[in-house]
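Here you get one chain, nothing else, as structure tokens; it is the form predicted on its own.
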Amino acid sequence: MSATHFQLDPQGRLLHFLTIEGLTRRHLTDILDTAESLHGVAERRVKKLPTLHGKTVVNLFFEASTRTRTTFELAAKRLSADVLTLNIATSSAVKGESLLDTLRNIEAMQCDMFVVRHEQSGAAEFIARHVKPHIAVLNAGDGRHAHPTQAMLDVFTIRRHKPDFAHLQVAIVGDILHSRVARSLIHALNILGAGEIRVVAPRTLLPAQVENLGVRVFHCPDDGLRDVDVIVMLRLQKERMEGALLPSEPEFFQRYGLTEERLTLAKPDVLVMHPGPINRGVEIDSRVADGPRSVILEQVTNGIAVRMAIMSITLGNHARPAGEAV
């Protein structure tokens, strides 16, 4: 059984959130609508809802992260969950304990959700297949495979500015080959019926047969950015690169970096996005990143509401076995 079907119950409800691929427009719209209803929580005097009161969420991060980890923590706390963030660098896993042993020990603490980030593709699905039935697993990024909550906060940000996806032209620029963000975002945009998805990158940073994902390929940024509604710049995934795929960072910026001059090729109301962290002067000029068309900080803010939505939906579809302690 694939991860796509494994994350759904027989009624098609989300039990885990492991990948965008294979989900329906209804699934994505439900998340987006729920996130919209939660977006105003941060503006309240008391920034909390009782939705997950009595639930325990464990952040299980085997890979370094600041933005994703902290927004998941805030999302869980704003839903009144108890939150445990496991420091893998000092955990028993470093001392040789297996991943399954680590999971079993955390399960014994009566937790309800694992938020998993791991450098290996498929790690979140592996964990979801081995946890107790009442535990929900959310994928916070696994290797080059998927980053589904990032994709959802990206499309949520787009929808708040440009709700008609059918007429959108979106350009995703940079290191497509190593980017789990790009893969998940492409799937989400296709499911939501985006008019055209472009990928703009040198040949060395494109997966083989990338056209099969439903995108148009451009090697020249001037062509790829022309008349687009949204530009998503990707971070160079230097930690995942095998071999010298680029001559130098300055040359990449010269050929593919988003400058004010290149920005004029897009539509006047274009949105500029980046999943972060930004490499200024490598993928994007600071004047563009901090400029009036940038919604990069909005993405961070929106990530809290979107992750709140996904947590409430998935945990709402789980039930503990009768008689099990809560």
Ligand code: NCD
The other form holds:
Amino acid sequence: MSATHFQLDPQGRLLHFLTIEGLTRRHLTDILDTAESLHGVAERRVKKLPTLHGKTVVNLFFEASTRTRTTFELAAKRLSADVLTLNIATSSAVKGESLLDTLRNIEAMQCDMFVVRHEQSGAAEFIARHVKPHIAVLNAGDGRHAHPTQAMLDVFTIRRHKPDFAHLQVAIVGDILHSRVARSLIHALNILGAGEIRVVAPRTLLPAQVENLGVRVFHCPDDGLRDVDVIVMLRLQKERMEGALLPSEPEFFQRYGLTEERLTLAKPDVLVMHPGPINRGVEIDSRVADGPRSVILEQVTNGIAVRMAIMSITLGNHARPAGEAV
Ligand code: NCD
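Follow the form predicted on its own with the form predicted together with the named molecule, if you could.
Shown next: the complete complex, the earlier chain at its head.
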């Protein structure tokens, strides 16, 4: 069974959250609507709900992270769970045995949810296949493969500003090849029926047969950014690059960097997005990153509500006996 089906129970409900691929529009809109209802919790005097009271969430981070780790932690805390965050330095290869050992030890502490980030594609699924059945596993980024909660917070941010997806034109710009964010976001936008998804990058930073993902390919920002509603900029993920794929950072900025001038190609109410961490002067000019069209920090805030939604949905489905109506 692929990760796509493995994350669902026989009734099609989410037990884990490993990948966007294979989910339905209903799955995604349920998450978005739940996140919308949880968004206001942050404005309350007491920023907490009892949903996960008595549950233990373990963040297993085998790879560096700032936003994702802290927003998962805050999301779990705002749902009243007990939270443990482990940053585990690891060698470059998954050693099945040692990963399983780590898992067994943490499992022995009677936890209910694992949030996993790992440099190897497939790591979260591997863990989901080996944990006890009452544990939910959420993928917080696996190699180049998927980053499904980031995709959900991205589409949540877009929907709050531009709810008409049928006419939405989105350009994803930069290092698509190494980006799990781009892959998951493309799937989510397609499932939600976005009008047009463009990828804008040099040939060396595009995966082979990228068109098969349901995108239009542009090599030049002057064409790719024209009249778009949303621009998603991506970092050059040098830690995942083998060999020289790029001339130099200054040259990349000159050809692809999002400057105020390039921004004028897009619709006047364009949203500028970035999953972070941003590299100012490499893929984006500071004036654009901090400018009036940027929703980059809003994405971070929205990440909390979206992760709260995914945590409560998956753990809620674990608690419900199979066969019971949603
Ligand atoms: C991204 C990631 O780790 O995949 N960042 C994030 O989760 N906010 C993108 C990146 O590292 O460039």
